[in-house]
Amino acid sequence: MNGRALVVGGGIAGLSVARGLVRGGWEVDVRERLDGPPDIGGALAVWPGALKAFDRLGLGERVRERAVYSTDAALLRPDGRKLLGPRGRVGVHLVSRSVLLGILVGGLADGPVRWNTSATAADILPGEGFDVVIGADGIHSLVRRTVFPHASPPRALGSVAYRGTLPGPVERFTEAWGGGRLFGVTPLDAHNTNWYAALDQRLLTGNERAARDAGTHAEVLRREFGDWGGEVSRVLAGLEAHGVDRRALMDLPSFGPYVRRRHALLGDAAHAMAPNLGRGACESVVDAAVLADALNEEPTVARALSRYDRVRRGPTRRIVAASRLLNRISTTGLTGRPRRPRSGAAVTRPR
């Protein structure tokens, strides 16, 4: 089967499903409100299931060529001593988010993406002129709010994440936990390092929660991680020079099927999750491959969407739950009482 598809959102999920549909002969209209792929940096772990999905989209080799393959990983204590390491030779491909988006845009050479073009509720409902409307527009999805009005809104996880990159290679993929905080360091490419950190938001003062400047973020990170070992000290030394991204973490409660009539949700629009398992982008790509295969192979849109929901809803909801639990264990409630910020602001006991 083929036809006309409207894809709302030009991120990893939207570009991936567009690639799969174009290869199947569909006429695809991708609408993205930004004027180009977001340049937010950072490395993404491409786990084996997602790599197989890229293979089905015809992009697997390009991803492998541009990725760094790492088999050296460990969970550490704050002082840098190993707490846990994988058994056997477990590897993962790490690729820059901007590189991955470039691969996906390059895979749509005929140009179905309309940048700087927002979709409206009138475009989405009833979706006149389109056989299928796909919501790949993120955690605050307009498609979800329009077509699934009873779906629960995103919920706060109670933790705050920081991330960035800096020059200089690193070989190991490490993550350290302690006291409601975690700090991870991974390769970005052969010449640069990717890092991320998360902590219980109750460790922050009110001013720190409201701050938007990299200088304040750097002060928080130095206060909370200044005595940690491993690669953390090198990262902390370069914060101001290379920038810090900060965001409060959220996920999406379960709300039932990901499909309704001719509409389907995928990626964060369907199952936004805590980043602790490193699976958000991967599951978006798997969603895209499964949905594209179903729409290319089934005789009707109704059967294709039913197949997609049957295959993807259960596994992704389990990953959302597991990611939320790991977020709690590492940062927000099962590791003991957060210590008091040095400003003296009160911190409540975890519930």
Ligand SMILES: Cc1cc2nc3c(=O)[nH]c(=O)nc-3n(C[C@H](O)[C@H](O)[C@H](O)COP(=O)(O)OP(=O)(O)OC[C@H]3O[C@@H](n4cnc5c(N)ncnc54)[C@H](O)[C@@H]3O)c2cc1C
Second form
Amino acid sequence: MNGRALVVGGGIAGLSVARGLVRGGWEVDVRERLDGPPDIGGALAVWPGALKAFDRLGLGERVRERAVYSTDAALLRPDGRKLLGPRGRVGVHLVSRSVLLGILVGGLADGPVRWNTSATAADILPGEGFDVVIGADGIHSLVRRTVFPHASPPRALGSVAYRGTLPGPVERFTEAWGGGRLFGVTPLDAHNTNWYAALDQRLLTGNERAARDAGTHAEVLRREFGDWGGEVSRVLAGLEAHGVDRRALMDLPSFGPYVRRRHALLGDAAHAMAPNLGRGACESVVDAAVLADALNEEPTVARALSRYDRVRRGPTRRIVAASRLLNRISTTGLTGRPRRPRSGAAVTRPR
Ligand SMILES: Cc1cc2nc3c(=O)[nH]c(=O)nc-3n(C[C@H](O)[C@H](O)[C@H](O)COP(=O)(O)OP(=O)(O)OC[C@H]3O[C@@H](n4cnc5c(N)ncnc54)[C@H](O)[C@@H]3O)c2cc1C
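Switching from the form predicted on its own: structure of the form predicted together with this ligand?
Below: every chain and molecule of the assembly, starting with the one above.
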């Protein structure tokens, strides 16, 4: 089958499903409120299931060519000693988010994406002139709020994430845990390093929670991770020069089917999750390949959406739950209970 599809959101999920539909002969209208794809920087681990989905979208080779393939990974203690390592060599493709978005935009001919164009509830609900309306509009999805009004809003996880990149290569993919905090360092590409940190938000003062400047973020990171081993000290030395992104972490409670009438949700709009398993973007691409295949192959939209929901809802809800659990274990106390700092006081916590 083919027809006309409205895709709300031009992120990883929206661009991927648009690619799959255009290849199936659909006329696609992607509306993205920003003037380009939502590039928040850093690297993404592309796990095997997502790589297969890229293959189904005809983009797998381009992703492999531009990715760094890392086979050296370990979970560390704060002092840099190994806590756990995989048995044998486990490989993962790491690719910069901006490169991935570039591949997805390049995978669409001129035309399907209208940048700087917000979809409104009035476009979404009747979906006039469209056979299917796809909500790929992220964690605060307007499509979800409009078409699934019973769905609960995103919930705070109680932890905050910091991340950035800096020049200089690193070969190993490491993540260190301790005292309600974690710090990860991975390759961004052959010449640059990607890093991320997360911690229990009770470790921050009120001023630190409100701050938006890289200087305050850098102070927090040096206080919380200044005595950590491995690659952490090199990252901490370059914070101000190369920028720091910080955000409070949230995920999305279950709300039942991802589809209703001619509407479908995918990516973060359907199953935003804690980043601890590094699976949100990967699952968005798998959603997109499954939804596009179903719409291309089934005789009606109703059958296609029901197939999509049947295939994707169970696995993605399990990953949301597992990511939430890992977030709790790593950043909210089970690795040593964090103590809230009083202003001006040194922070003490067990190791
Ligand atoms: C700190 C952090 C680290 C992460 N690390 C990883 C990782 O290592 N690996 C991984 O796989 N995932 C990771 N993720 C998750 C990943 O970033 C998301 O799952 C992924 O970006 C979701 O893509 P999306 O297209 O569904 O949503 P988004 O990227 O949020 O895109 C939605 C788009 O919709 C647009 N939009 C919204 N409303 C409208 C409207 N009304 N009209 C038009 N456009 C609209 C927005 O502007 C946006 O561009 C991480 C997330 C966080 C927060």
